[in-house]
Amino acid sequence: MNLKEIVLDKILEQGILPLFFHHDKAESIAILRTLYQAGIRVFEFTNRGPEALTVFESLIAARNLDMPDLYLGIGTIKSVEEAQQFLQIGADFIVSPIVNPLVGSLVHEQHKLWIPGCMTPTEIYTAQQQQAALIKLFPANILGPTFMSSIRDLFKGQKFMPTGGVEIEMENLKAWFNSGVCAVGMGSKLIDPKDTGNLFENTKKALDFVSKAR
């Protein structure tokens, strides 16, 4: 298998993809090695400052030291001068919050996964002509999960996965697997950068509901 598969398949396994952003490397790394050891094995770290480029680096010098079995993904990727950009210190995946096709085309060079963000059927197609095997549904808070149960017939086979406002509530991730999402980005939700003591067991107790969940 290519990377590009590798990496979906590790998405799915897991069934959530957690994300955040800070602007600090150490903290940074503190809260990857906090997930990696709660069982975390695919993650994304978001394009959400001028620090990104800098601590995503630290981020995959620290997974390459002691973490090997770790896929990092970058998110929050609009253009292809950003995505060039991440690619070359070595993204292993790119999330995108909307559908920018050069940015597919470029990371689909690279046999890269690309996740597009879409919030219409018409972004959705858009994003199917250029071969997006897993669509992030965004914001999932607005959209929800009658939204996917609505569109799923008509795009039989696409694998969705639903980010912004996903919980940490059986209740609420049944309702999105039921509705037919493969697996669920937690940002928020999951992780706050300013209070990361309860992360290890909240991301085990995710974990735990997903299993729970599908």
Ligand SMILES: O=C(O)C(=O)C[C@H](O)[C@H](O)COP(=O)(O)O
Second form
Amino acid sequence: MNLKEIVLDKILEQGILPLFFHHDKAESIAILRTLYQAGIRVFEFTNRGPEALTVFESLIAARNLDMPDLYLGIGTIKSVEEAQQFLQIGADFIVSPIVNPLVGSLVHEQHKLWIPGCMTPTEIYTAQQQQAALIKLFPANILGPTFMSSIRDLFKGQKFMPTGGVEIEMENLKAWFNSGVCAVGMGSKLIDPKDTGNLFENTKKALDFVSKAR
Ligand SMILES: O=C(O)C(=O)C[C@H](O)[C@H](O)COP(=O)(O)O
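What about the form predicted together with the ligand, after the form predicted on its own?
Time for the whole complex; same chain goes first.
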């Protein structure tokens, strides 16, 4: 299996892709370690500030030190230049809020996973033309599980992951998995960088809920 297949498998197995941004290296590493201790093995940092590149570099270093079975991707990638920068320092996969086919080509040249963000059937089609194995439905709280159910038959076999406003809440998770998604992305409802006191318990709970919801 190449890295693309391995990361896709991990996301599907985990059923949840946690994500956050923080400008501070030490705080970000601490959050990543807590997620790892709670059982997370694939994770997305987001490119939401000028420090993202250097913080991501420090997450890669921490992973290499003592979390070798953890896969680290970067989200909020819109341009080829951004993708290039993060691939160069070792991003295992790339997540976007949009569909930029040129980013898809670059990521696929490196046999890595590209997860574009789609909000319409036309965007989903465009992402499929570029062989997106997994598509992020974004913003998921605006679309809702009924959007997924309505378009599912148009895109048979395509894997989807809603992201944006997904909560650690059994009914919400059940509705998403019943609509046909393979995994969910979870940011602020799981990780509050300013209050990490319950992060370990919340992550365990989210993993447990996801395993029961599908
Ligand atoms: O820009 C991107 O590529 C992103 O990854 C955006 C994030 O997926 C969502 O903003 C997360 O939303 P919450 O789970 O509600 O915090």
